[in-house]
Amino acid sequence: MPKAAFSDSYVTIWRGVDCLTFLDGLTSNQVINLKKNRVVQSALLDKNAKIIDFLTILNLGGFLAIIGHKNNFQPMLDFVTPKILQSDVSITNISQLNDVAILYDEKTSEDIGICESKDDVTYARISKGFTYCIAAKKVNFGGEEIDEKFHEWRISNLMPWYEYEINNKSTPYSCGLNQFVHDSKGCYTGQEILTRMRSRNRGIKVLKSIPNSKIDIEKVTTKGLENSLVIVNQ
């Protein structure tokens, strides 16, 4: 299977009782019932419910593990330091210790959304053809840097990625991570904006893998050889 160097990457461990309770209430998706040894991903949001940075977590037992976009660190760090105050939550950057890869088109049926260490590398199962691998630098796991190739294989698994259908003016809503708004959780930061967004059916937009000869270049968030990602309306 391809292997990528996610190098524009970032890893941070979090620590204390109250990470996943503190987590949901500033991301989209369902966090607060994440069990060891699983992964979610969900969108870290600001007040008007626009990206922070999208984040892969993983419940590694006694701590959780979370990957983002280099560029969002400290974006991300700003927000989420002033709101811990009294919470049992600690964040410790570890991207100097580590590496990250992503396995792509997999062909497997093991099951989703669990993660496994093993032999100094954690590998976090996000779908049945993609896995994020946590690897000490010891390790030399490699990896070619993310290319043309890895992009096709994107655009035909309507796959959205970082600085380009994911960005710091869009919503989730508007970038095709639909799927990691969680309709019915608890209060969580840009939920206001989100649910009446749903409501009046208004602003939500899917990602689509459309042919080159169909579409308008300027609308296309992923150039291929013969189709593009475009976010359209629903």
The other form holds:
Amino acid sequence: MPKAAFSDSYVTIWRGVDCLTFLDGLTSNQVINLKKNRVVQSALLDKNAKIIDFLTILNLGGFLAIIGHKNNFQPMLDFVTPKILQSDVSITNISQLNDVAILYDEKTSEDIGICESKDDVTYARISKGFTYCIAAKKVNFGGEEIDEKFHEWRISNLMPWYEYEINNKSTPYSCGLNQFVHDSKGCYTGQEILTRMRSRNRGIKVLKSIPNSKIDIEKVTTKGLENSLVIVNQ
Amino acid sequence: MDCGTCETSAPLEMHKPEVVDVNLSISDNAVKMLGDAFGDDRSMALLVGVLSGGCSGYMYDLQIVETTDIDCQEINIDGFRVLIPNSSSHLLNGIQIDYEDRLMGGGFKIINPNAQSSCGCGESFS
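Starting from the form predicted alone shown above, please give the structure in the form predicted together with its partner chain.
Okay, now the whole complex, with that chain kicking things off.
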């Protein structure tokens, strides 16, 4: 199965009894019930519901491992750390110690939403065709950088990606992350805006893969060889 | 995965705001309601804290407690003990605690000069 190194990622370890509650209060998906060896993805939003970072959160028992995009690392910290106050949450950046890679286009029947460690590599199965892998640098698990093949796979699977669709000008509803907005979990930063968008059915968009011959090039978010990703009104 | 449990990576230095000596006031309505809640027992205290979360990033947290493990400063107003966690003192300096007597949306309210915005229910601010 194809593998790509995600070297534009960061990996942090979150420790403390309040981690899940804390993240649940700041991100768009339900995190609070994340069980050991499960993984969930959730968007960290500012008060205007714009994306600060899109997080992949692994519950590894005594701690959480969180993957995000390295360009969003400092904004994430700037947003999160002032809010820790008296909560029992501490964050360690372990990006220098680990490689993150992506396995995609798998044909597997294994359960999704689980994470497990095998041979010094931690696997987080996000969907049927997409798995994050975190491995210590000494394991040398990396592989080739993300390339055209990965983006072609994304286009055919309607998967938004950092700095293409997912950026700090987008809300989850305007970049194809609709499924990562929990509509009844309660308050979190940006929630009022998203609820209003949903109730008025305004600003909610979807990703579509459209043949290059039929699209306005200015609307393309990821250009492919034959098809491209565009964000269109629902 | 190398999770950095050894000395290879220390936790990131967290934002630690300066602790300020909090001034706060309590409206007459709130004093009356606190009187009803506490009765003659002045061993209890009103803990006014801030938690992360809510629509605007921070949420008020009001509790009646006897003691707390949280590092707090204690203020005595009209005979009531009010506890403010030092970790959120910078967010609570200058607040007024009010009480609105309404069937819907009533209860204790915090009027906070430090809040740039707050959500519709008034429990969350930024």
